[in-house]
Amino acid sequence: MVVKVYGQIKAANPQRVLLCFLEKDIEFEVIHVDLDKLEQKKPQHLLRQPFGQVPAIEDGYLKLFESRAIARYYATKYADQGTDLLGKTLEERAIVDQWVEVENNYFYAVALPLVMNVVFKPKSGKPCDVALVEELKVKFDKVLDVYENRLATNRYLGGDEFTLADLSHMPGMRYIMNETSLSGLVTSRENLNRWWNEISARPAWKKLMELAAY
């Protein structure tokens, strides 16, 4: 059965789900939700996602929202199909879950307001909060130091294999690398830069970039 994904293909959170589907060879259909027109706040979409965000999915009788929960569900349901995104042992899975939590609570928590101020506010004609950006850059620098240390002794965040721990970061990292002036925070760190170059060369990521028409 084809999974219906409600969202905007260029938005970071839907991309997290779509990348999981591409890695797992799961068929999907994107139902466009125009964020610029605030379609995510309309009553029809609020029935799928009561907080007015994207993505939301429909898979037969199953309806889910929150991209990390969706990705984890499908990585588990189709564990023997496509790329193993969870880890092979209980301990490996715990480490993967740990870094997915780190992405949400430390990486994305700083990257999102950075991108909103540096990329989206100027596009919509709103002023960038320069003082906040400088404060966030200091915080982000410290966060990336943790990643550099982790990747100094591990090929990927979860260990020796590419997993959800890495996948979950990729949409946010794309904004940092391609749409802001902050890519130097990554390229100046040897291990972090090596990691990004490797994961962004994956066929599933390249396919997603083609679908998003960047």
The other form holds:
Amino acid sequence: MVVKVYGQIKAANPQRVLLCFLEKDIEFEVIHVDLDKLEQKKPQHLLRQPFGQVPAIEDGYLKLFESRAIARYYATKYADQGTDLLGKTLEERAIVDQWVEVENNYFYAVALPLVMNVVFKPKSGKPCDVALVEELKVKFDKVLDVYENRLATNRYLGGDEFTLADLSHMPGMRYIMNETSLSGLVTSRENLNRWWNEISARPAWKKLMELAAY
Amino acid sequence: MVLKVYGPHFASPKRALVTLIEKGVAFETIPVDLMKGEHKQPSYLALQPFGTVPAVVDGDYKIFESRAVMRYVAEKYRSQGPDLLGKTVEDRGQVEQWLDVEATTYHPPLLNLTLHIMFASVMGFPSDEKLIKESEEKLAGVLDVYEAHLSKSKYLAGDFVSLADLAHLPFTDYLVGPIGKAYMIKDRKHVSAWWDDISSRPAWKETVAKYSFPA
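Please supply the coordinates for the form predicted together with the partner chain, as a counterpart to the form predicted on its own shown previously.
Let's see the whole complex now, leading with the same chain.
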């Protein structure tokens, strides 16, 4: 049975799930939820995701939301299929968890308001909070220093292998690199730049970019 | 060598502490003096490069991020104490879902309330009244969703207590205490019953008794 993913292929959070499926050769179907028309806040979608967000998945009787939780579930259920996104030992898996938490609490926490102000507000004719953007850039710089350090001694965030820890960052990184003027913060850091070049060359990512057709 | 938790007096580390106590795991705590900037010292940054608490050291193994520590402890000690991850892969999926909801949706507005109501003067920044009002409204919306969910489910992930419930304890404890907004919980029948249940668990009572900030 094909997993149904409710969301938009171009949107960041659903992309975490789609990328996980592409890495693991899991068949899926995207059921478009029109975020521009606020379809995610309408009663029908609220039945799938009560906080009015995307993605949500339906897989037979199973329903789940929260993209990182969905990715963890499928990475666990299909551990032996496609790319191993979790790590092998308990200790390795916990380090992967650690960096997925970091992605939410440090990377996404800064990248989201940055992208909202720099990319989305102008599109909808709202004023960008310039003071906030300057504050966020300073914060982002400090966060990226920690990543640069980590990637100086580790090929990927979780260690030697590509895992959910790296995957989780990719949708947000795409916005930073391709839709803001902030890509210099990454390209100026040797290890971060190497890491992004390597993971964005993965076939699953390229396939996702084809599907998204930006 | 016993597992060590750094920064026990603060809220985030209590997610790790309550999990350790629920699972009956021996541990030591090491205070971190944030007021003296201890978290910015190289020796601490070697354990937690973002300079926040908690950090955990388990023999030769280091791990940070409180929810990652919760998962590690719950998995490592799966066979002892309550199973905080659920029995099946599907149960675990629900646990992960609500643990992520806590991190992405519940925690951010509550953190704003915590910082601006409890810590603004101590940390030396002006308390933002507009942000406080917006954060309370956001959190109220989230709690409305919880109210509907908990009217059909005893605990967040199902009929068993899990990491998802425990993750809410430390900052909700602030909400009903020093933040002064207990009504947000008490005015919602099912959220209130759920809160009374999880906050009266012996492991949480022990966490609060032993590791609250000295008055």
